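Read the single chain below, which is given as structure tokens and is the form predicted alone.
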Amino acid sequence: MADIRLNKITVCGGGNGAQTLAPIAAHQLDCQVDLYAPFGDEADRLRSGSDSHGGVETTGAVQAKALLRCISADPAEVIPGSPLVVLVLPAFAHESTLRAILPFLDQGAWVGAIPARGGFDFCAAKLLREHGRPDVALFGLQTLPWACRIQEFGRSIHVLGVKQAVDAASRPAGLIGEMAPVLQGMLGLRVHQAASLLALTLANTGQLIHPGIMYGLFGDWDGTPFPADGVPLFYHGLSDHGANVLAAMSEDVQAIRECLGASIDLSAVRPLIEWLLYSYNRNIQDSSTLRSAFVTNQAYSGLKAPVREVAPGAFVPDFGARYLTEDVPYGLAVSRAIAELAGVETPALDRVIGWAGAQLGKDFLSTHQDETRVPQRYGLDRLDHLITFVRED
């Protein structure tokens, strides 16, 4: 695997990220790419779109096109023969997908998630133990490398912006030195090494940005629908209030980092403003404040808040969008549970988690933790247990 020349890899997923990675990986690695799309009729739709277009294509900030070797909803058709398998899926689909593909993984395969989101290693390590697969190595990326949107399903994906660098980590942790060059070659951008997947859990900026901006935009929403031309921009619509919410959430995560930093290397857990500059410096016109770094970031240009139409021309916030349904139970709730083990107070995280849970009818701080990836679900119910897990002792 140290040789970047791979014969075949498999991408798992059928959404924006998966359809973006597949042609980019085929182009960058000059190898065959299979696509595992297990949900609904995605595999059929992807095959139809790709066949009619002569492949899957990215446009905009990254331009690549590839005719995929095989697109299937059957893991037996696409997983075998792939030394590298990448899950580009919502976090709620990680466990079911891992269970489906584990029987077909090659010996010594690398399996990872882009992005990993909170607690990916807790869940994946448990499944590997259950299936007796100590040979399989895990990896994850902190974030999706692109801002991307499907234009025509199975045919064309528009890439609005590309991060300058992304962090990656592995389990075993020492393997990231071998993995990083391969991942960097696959993505065509810099991949920096983080010390552990726990560092990526806490460094998951999606858990701050997405629920935090939703709270800033709609925390005081009075229920009045928006007209089509009144739907707010998501990133570029960030207010001073929203920026203050994000800053407070970032400070809570930094408090967790400070508490655990003596025991675990968490240098990859950057304050939010530092992460923005690390990822998007060339795209940001004004970095003087957290708010200006968001609203002048050209990679975020034109992206609107998630809404749903309730009557012709009338829209309301879509609280069922992944900005809450993924980034709270597989992000904020996980970081907050780690803070609880460490005895760290997180008032800003608690406020946003509580609000998001109210919109979804769930209490992620107590009664609905079984729908999250908090460490306590995996037997890591004391801080020393968590540290032992991270150190792989």
Ligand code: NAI
Second form
Amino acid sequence: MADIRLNKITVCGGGNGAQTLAPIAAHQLDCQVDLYAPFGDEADRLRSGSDSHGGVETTGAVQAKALLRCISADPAEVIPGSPLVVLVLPAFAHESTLRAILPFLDQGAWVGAIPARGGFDFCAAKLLREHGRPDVALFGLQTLPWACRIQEFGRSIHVLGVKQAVDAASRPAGLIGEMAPVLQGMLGLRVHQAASLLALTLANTGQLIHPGIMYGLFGDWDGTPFPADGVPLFYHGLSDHGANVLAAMSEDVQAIRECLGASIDLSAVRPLIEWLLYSYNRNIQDSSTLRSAFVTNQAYSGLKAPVREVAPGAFVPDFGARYLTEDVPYGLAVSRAIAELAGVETPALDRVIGWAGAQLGKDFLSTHQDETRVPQRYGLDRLDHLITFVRED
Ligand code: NAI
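Structure of the form predicted in complex with the ligand, please, following the form predicted alone?
The complete assembly is shown below, putting the previous chain first.
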């Protein structure tokens, strides 16, 4: 789609990230933006919020405001006519969203996920095959560029921090050269090209940071509820023990990179400390250790661990939060499954996956594999199959 004309794009999702991207993209690209929000009554709530505020607005680190052209729960109203369609959703909503929008995609559309999380390409390529849509190209970003939280639904979203640079990859892989400038224009920050979506799967640092910090904070929790002022800060509460957990997980991923790096370009798979500095350099006051880089990162300021109130003033960890329910089946389990194909041991990943699975009552590596995006689910059950898939254009 060399002559991409961005008269209109569509953002899919109704949460923090989607409500952040929509006005930023409208502002950056100076084009119309539609929003596909099929979840519950979100489309109605978004419309009424936006109407009463004169548009959707981001505040804080990035400021943009836009009236969206159309907000709808019906893909027929918002997908046609968009050469660029962006899913900004938790990964567990990717498949159902792709299934709903596929029949309405323009010829040659670009469809991507921000962030891609693990195995987006395995799932999306299968759906494109099933729907006979070889014309549609895929892309993904390694992370969401912003830390953002809705303040008033459909009206204002606060952007706590913005990353300086983000990696992106495509399928066919070669298209990223054409896509990256468009994505960079849309986001208003540097977008670097990664060699493949497999590289982004392994480079997904959310899979390390979110479950790893949960394990560090609550791995030894004895079940006693804590008071409101005992709810730990998620990032700024990182202990030496938590930082060691993260470092060990990062080393496991680097071992996978080393093993596969001879066959596939995995240069985008950075050690965690390098990624933090690459993404947040300006926000970090002390980068001397992994722990200090987390606890002095202003973009993480004030964010608390996910908790549930079980009685007035009594809180317990919320193991149902996406830090485990998304980042393990659509992150860690995928990397762990790739390691298995490559014959690489991953003791730190195994420990955290096992602990998270115990909290959720799921064994993501065997009985609940069908709730993950491991390559084996998509017929990629040998290393040579996986490498062939990645090299396929
Ligand atoms: P969110 O928690 O705000 O997303 C919830 C939204 O997803 C819902 O409002 C709904 O629109 C949609 N959704 C949920 N379940 C659905 C389903 N079954 N079917 C269809 N739609 C469904 O998520 P957020 O914060 O926007 O994050 C999006 C992605 O970005 C996630 O992968 C998250 O891990 C990642 N991310 C978010 C950051 C943030 O600061 N918000 C920071 C870094 C990454």
